[in-house]
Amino acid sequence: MNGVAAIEARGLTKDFSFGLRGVNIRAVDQLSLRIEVGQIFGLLGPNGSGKSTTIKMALGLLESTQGSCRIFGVPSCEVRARCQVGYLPESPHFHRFLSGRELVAFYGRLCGLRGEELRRRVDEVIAGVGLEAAAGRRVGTYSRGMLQRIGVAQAIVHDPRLVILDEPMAGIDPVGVAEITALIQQLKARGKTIVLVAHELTQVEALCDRIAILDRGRLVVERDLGAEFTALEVSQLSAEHVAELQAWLEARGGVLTTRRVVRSRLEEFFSPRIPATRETPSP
């Protein structure tokens, strides 16, 4: 842990205030979260657990009541720490009116892209979410799954070294999801750190290299996900060669760690079926 982070928070707390008499409810409690360059992060953690207050004092949209978060060692309230980050908020709600391609420049303008430069960029972005063939229509035309990936667009138009996405697959088929998934780690490998607010477990273990779990606004898990092992999947052996290949791993120093009986994943069999990129057709 050495050098900057891309997200430091320290004892950050967040009270809300209700009511006439001021009833105080502590949505975050005393966090205190380092996120490194580079890495893919996950936040967990049920409805109401804090999760999306945290990354809105982050982002510097809400005001802490107690404590600071640092983004690459600026303190987050400061303009020139948000002009390093992306962000997708749960369920955003964009301009209907406007096509794919007007979107994701007005963000760009905002980010202070112009000319040749913005041009190039959303070119780039929206081919990188796969919609090019739908880059001229109206947003309010898209699926669900086109506004999530035009909602990435429109969060990496400006090349930030920060990615955060809040529930980036939620209501998403197994081929968004798919699409999805590949884009946060090109990201990745092109350097950038990725905040992923989530739900799903599967999808975290698939991408994170390090998580942290909030309920009722405290940190009550922080782990790596980096431990690598080999697994084996074996069909049609009888109860008898299964006992061999026990014997013969035990010989060899192997231990079989668990034997169970599984059924097909949907997924395993869903999406390779399925083309890698499709667009909605227009109403």
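Think of the rigid core as the biggest set of C-alphas that the two forms share within 1.5 Å after superposition. Positions refer to the first chain, counted from 1. Only a predicted model underlies this, so the values are computations on that prediction, with no experimental measurement involved. First, how it differs from the form predicted together with its partner chain.
When two forms of a protein are overlaid on their rigid core, residues whose CA moves 2 Å or more are considered shifted, and V220 is not one of them between these two forms. In this overlay on the rigid core, E63 has a C-alpha that sits less than 2 Å away from its partner position between these two forms. Core-aligned CA deviation for V37 between these two forms: less than 2 Å.
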Second form
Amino acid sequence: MNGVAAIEARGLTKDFSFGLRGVNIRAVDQLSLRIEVGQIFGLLGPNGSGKSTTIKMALGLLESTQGSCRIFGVPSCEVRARCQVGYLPESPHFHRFLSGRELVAFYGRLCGLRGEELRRRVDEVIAGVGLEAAAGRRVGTYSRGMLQRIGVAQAIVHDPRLVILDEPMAGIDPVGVAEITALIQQLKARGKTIVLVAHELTQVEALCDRIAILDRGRLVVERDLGAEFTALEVSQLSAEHVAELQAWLEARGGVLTTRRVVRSRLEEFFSPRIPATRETPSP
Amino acid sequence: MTAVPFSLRRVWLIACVTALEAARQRVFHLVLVLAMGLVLGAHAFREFNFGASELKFMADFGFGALTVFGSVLTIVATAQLFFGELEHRTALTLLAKPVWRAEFILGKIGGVMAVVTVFCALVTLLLLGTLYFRQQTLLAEHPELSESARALDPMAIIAVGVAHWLKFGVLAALTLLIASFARTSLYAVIVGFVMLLICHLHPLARLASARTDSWLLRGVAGMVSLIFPDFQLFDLSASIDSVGAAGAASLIRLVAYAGLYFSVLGSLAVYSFNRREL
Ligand SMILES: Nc1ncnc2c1ncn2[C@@H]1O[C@H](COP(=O)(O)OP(=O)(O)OP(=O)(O)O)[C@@H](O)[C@H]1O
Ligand SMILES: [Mg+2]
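Following the display of the form predicted on its own, present the structure of the form predicted together with its partner chain.
Let us now look at the entire complex, which starts with that chain.
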């Protein structure tokens, strides 16, 4: 693959040490990853596997113990690397005394927007996350799902080329999930790169072109979802139509390889690679 | 991607949000009410006056309240606003934008100083008003007192208020330096108060160094005088009777002195925060 990657990590490692005796936790271990421009990339893994830590290193919020990371070819530690990035942290908190609209405008201004363009973008993204009605209210009065939505809005207000969403669907109602899913698809259609951290495998399946699975800080799987999962929607057909479809496919040289429910496929694929224990080994 | 230059506009934006947050903190309201209450009630405490003219006593008392409550406000607000941003992880979202950490630190100091400015201005103006009112009452009651009663110069009162404000600026930078490496807000507050104490002990350090033969003690006293700003210098209340040319000159010297310490402490805070993991 040529060209500049949206994110390129090489041997990224992060040790946390804490306590008086300096106990070490290796949160991310020799992670090398390349996320191509225009992809929706799913970062999966059990709790504590190092997904958020990886993202924070990519954004220059944490310094890596070893290895390096670049965003569109610029080292993560440089401020200019963050010009083209939007980030939604997990369980986000915001300045409680600002209204939703003021908050998004504040982040927009920090990214250099002003005047008419700022107003237009703020309106656009607030509508995009379905928060028009609550935009005038103080963020301190927002529910968890609303915080998540305003978080997505601030992440994309400056129309960045790369959007990193750490569990954007957590705490969001089904309608909200559908809206945010649609928003992510729109972003992709406009050529943006999206990094999505999620635990809901169905959402990942529906959205991602490629996934990586981390376990205890190590990359255990990295693969495309496209080829294997393009037929997923077919599995929602009722049994009688499946036979019809099979005949239709065979008449055109296609093969219906599986009839199982798609939802369980990624889980089957995910679970055997993740041992039941959750201890993080010392490096 | 082109380089992102340091931007005063972003500093201003962060300072505005910080000031807004600070103005809503209960500690700010409480401290403001207490300080203003003491200024208004200074007259009632004149039992404790041992010889100074009544107006001079009221001014000293008011500035005492400004020092004590202003220091508490500066230390607590700086630590709380800084750690609030880290603990609630709003700093994550903020610093994930193209924002320099120096802009963040300066924005925080700016926000704190906005609140401290309002505090100093309100307390000083209230004190000025109280003094004026008392002066008029005294003049009406005792025309023979007019000579000493007229001695209080409003410009001198404002100059003393400004000197306090400068001191709080240095104190905010010092507290932010501590907060930039501290793990908890409580630690930053406690160390901040210890530092405040040390900054007031310069005369003691000079005395110790003059009276002792021990090179160790002299060394320690010398270090204290060099590293820590001397907060006694900011006490201009001796010149409260009249500001004059000497008062103006000492205020200018203080601005330079405070500016120097503010820059050095602020730069160290930026240096330390640049290394901090979020
Ligand atoms: N600031 C920190 N100090 C010490 N240890 C940390 C810190 N941040 C993360 N860790 C540890 O690093 C490991 C990875 O954490 P991380 O938050 O990256 O996991 P995650 O994959 O995002 O998990 P989740 O799905 O629960 O969000 C965990 O063991 C965690 O305890
Ligand atoms: Mg996480």
